[in-house]
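Okay, so here's just one chain, in structure tokens, the form predicted on its own.
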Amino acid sequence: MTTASLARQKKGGRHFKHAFFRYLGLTLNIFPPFIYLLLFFYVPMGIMFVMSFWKSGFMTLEPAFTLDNYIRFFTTPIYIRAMINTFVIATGSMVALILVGYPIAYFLARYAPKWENLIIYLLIIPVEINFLVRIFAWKIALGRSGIINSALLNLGIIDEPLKFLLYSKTAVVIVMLHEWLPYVVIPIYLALKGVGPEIIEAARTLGSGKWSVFRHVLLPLSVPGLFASFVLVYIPMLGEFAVPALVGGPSAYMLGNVIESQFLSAGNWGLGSAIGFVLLAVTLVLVAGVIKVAGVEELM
């Protein structure tokens, strides 16, 4: 065997050893989170999926395949009404969040470089407070004797307390707006912050005004931030149950409340699982539709 052959074998051995330890390191890094997801997410989801096809009643489950749980959901008016409420409230809240959050993010990214950290900090502070405390605080504020009605009465704007402020869809949207606003502002802010001043200058050099720059440059480049907000906010809002339960009342009953009641009150785990997977399937279709329409896969 020649010296060159020995050198090639030695070099190949070093490459193999390097590749082996590299992939071993990647495997060891990926393995723990994979096991965690498998045990605490995919396995429970799989169990729920199987249970959704079992016959079930009050605190009973019979491992016999049936579509009764799904049929019952789609043929029961109160469940269909809850599903409609879910998408009406979540969509209305998302629109309100974008209308409020986008200008804040735009101002932070373009006009407040000295104050952006302070403003972001002030946005994040409420998130550190327990969400139940925040909901109860809004429940008091929105009540007939709350600070909002009291202020409007003292100013003479209204003659009697506004009834729609509490136990209504409006109340749920208001509380959702407060609860999820930071999760909308920050992704949009980061997307807008990534647009360099040279891009804006180039657009203006080509004759674009402020509105044209926003419409044709900033808005399209902020789509990834809007999509991130959609994933972080809209999808969790579809499963919300605490806010509608505490400030929404019967008129704002959502699917999250139905699922919670089936598991904890009615003891019908099969029906609760079926409703959960209907909501999951609709959510996945929505996400796929947003990705397709917005063309996010080309921008991310």
The other form holds:
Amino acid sequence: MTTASLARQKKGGRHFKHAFFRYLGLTLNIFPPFIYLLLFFYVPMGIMFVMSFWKSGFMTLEPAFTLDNYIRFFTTPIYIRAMINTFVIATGSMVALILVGYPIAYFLARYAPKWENLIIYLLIIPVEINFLVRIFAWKIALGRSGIINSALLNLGIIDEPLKFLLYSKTAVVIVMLHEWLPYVVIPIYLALKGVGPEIIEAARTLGSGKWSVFRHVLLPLSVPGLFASFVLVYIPMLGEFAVPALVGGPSAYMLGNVIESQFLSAGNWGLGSAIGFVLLAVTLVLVAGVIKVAGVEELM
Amino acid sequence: MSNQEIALEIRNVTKRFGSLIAVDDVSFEIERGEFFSLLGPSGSGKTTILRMIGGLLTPDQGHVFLHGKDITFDPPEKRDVNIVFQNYALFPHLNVYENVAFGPRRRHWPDDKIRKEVTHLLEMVHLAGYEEKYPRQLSGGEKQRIALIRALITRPQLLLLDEPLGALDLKIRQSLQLELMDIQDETGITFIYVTHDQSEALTMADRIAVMDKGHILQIGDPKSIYEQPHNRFVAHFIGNTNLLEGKVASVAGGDVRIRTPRLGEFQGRGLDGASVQTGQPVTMSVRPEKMHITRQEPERPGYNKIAGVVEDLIYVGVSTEFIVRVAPGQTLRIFAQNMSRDDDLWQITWDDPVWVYWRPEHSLIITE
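Same protein, different state: after the form predicted on its own, show the form predicted together with its partner chain.
Next comes the full complex, and the chain you just saw is listed first.
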């Protein structure tokens, strides 16, 4: 072995040592949060996953391996109903959110240079108010003698109070719209804001009218923002339980409510866990689908 | 000029931004097939004019005519005018093929025609095979070539180029300059090229309009702009020049003799067609490459000459630039080509007393 190659090996050794300590340092840094997640998230999740295969009834849990809980979920009409409700309400809310949020984001990004910050601030303020307070406020506004019904009655537009305003899917969609709007507007706004004015000017000079610029330039360039808001909003909406519990009524019963009642009133933890994992599986498939279509780097 | 077709006419156009007058009552005409350059420092209003021609801005006063048709208030998509932007402005969500095909698709060309044209143009700019690449995968020079053919594909009557090479480095810029000139030659499309780089304008343009503070100071071919600048700004902005201030001592036809307060009298020539009176304050402009430098007092009758001291010399390979102090606080710049090592020039160094001399024909008398 020549001295040159010896020296090279020695140098390589130093590199290895350096890399090892760097790695160790990083590992130690992430250790505390990792332990926290492990103890309070992954371990309970694991326990619930195991539990979902146990024999389970009212306040009873028997270690076993059975698909009973899953079978029961998929064969009980009320649960299937709740699952359908969940997707109908979440999808309806998402559509409503985009229909309302996109024009706001578009206006903010393109036509409101002076008012941008103020409008964003106004949009965010409600988020700072406690979530339950907001739901109760809506309950008052949407009720039989709430502000909306009394206004419509007084104006003579309707003869009797609109019943579908409260304790219905509509009520859940209205409240969710309010709850999630900023999370839809801001990613779309940022995506549209990132389109330089010269890109739009280039499209105009190449023969695009205002609608064509939107259709062929701005809309495609805002797709990453749309995907981001979808991931940010649609998935939490699938797991929603407080809003349907307070303003939804029986016709808007969602999976979140089923899970909650299995744990807190029906005492059937096995079934509750199984439903939770069904919801999780569906959610993961959706996220994977979005990432496949949009590409991860587009979401970042 | 009279039998040439006028492609574009700008008539008494004014544009204000608040209290700032960006373009002040500007008029000019451009012939069909011309390579026309708007040259001026930043803030001179050249880009504002370009944007008004493109329809991205509307003039406050005046009109724009394209082939005789008033297009002053037409939106950009209705004008047969395309723009190449300095920062390329490629569509980031479309690949090269779709970027170039953007204009044709808005005009509903059939697919096979689009394919044929895009392929042909990509070959023309040596980017065949780049169809599937996205703008983020291209270098600056490649992006600008794509932006150029994207604007050319629909054969607009007028192509506006807004400092298209400004963001590129020197070598790429020079090769793209030649490529642009070839393309303009080949397609015969009228080009308006906005730049602040005088060498770029001199190299490429058939005619140049020099702008400052919202006004066009002079329009002409590169040679006349360089050799016959109408005023101090143009003389100074285009290339380098030495300016000597004085008053007219005597006039004999085109020959003008000026008296300077500190440097004595010089013989010069007035601008073609211009007239001056005795006693009028004027400026004499002499290009640095037209001045000569020597150690001995030159014995050349009729030449202008002046003694000085070498303050600085800058060797730049093909030439040497001398800064010669001729009076306290006043220097002249002289470019001397490095022709031969035996030359007298090689001996001249810092603090040497020297003589500077030049021909009266190269001393232009400017009144503005």
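Note that this is a predicted model, so its numbers are computed, not measured. Rigid core (definition): largest C-alpha set, two forms, superposition within 1.5 Å. Numbering follows the first chain given and starts at 1.
- Here Val287 counts as shifted, since its C-alpha moves by at least 2 Å between these two forms after the core is aligned.
- Remark: with the core as the superposition reference, the CA shift of Ile35 between these two forms reaches 2 Å or more.
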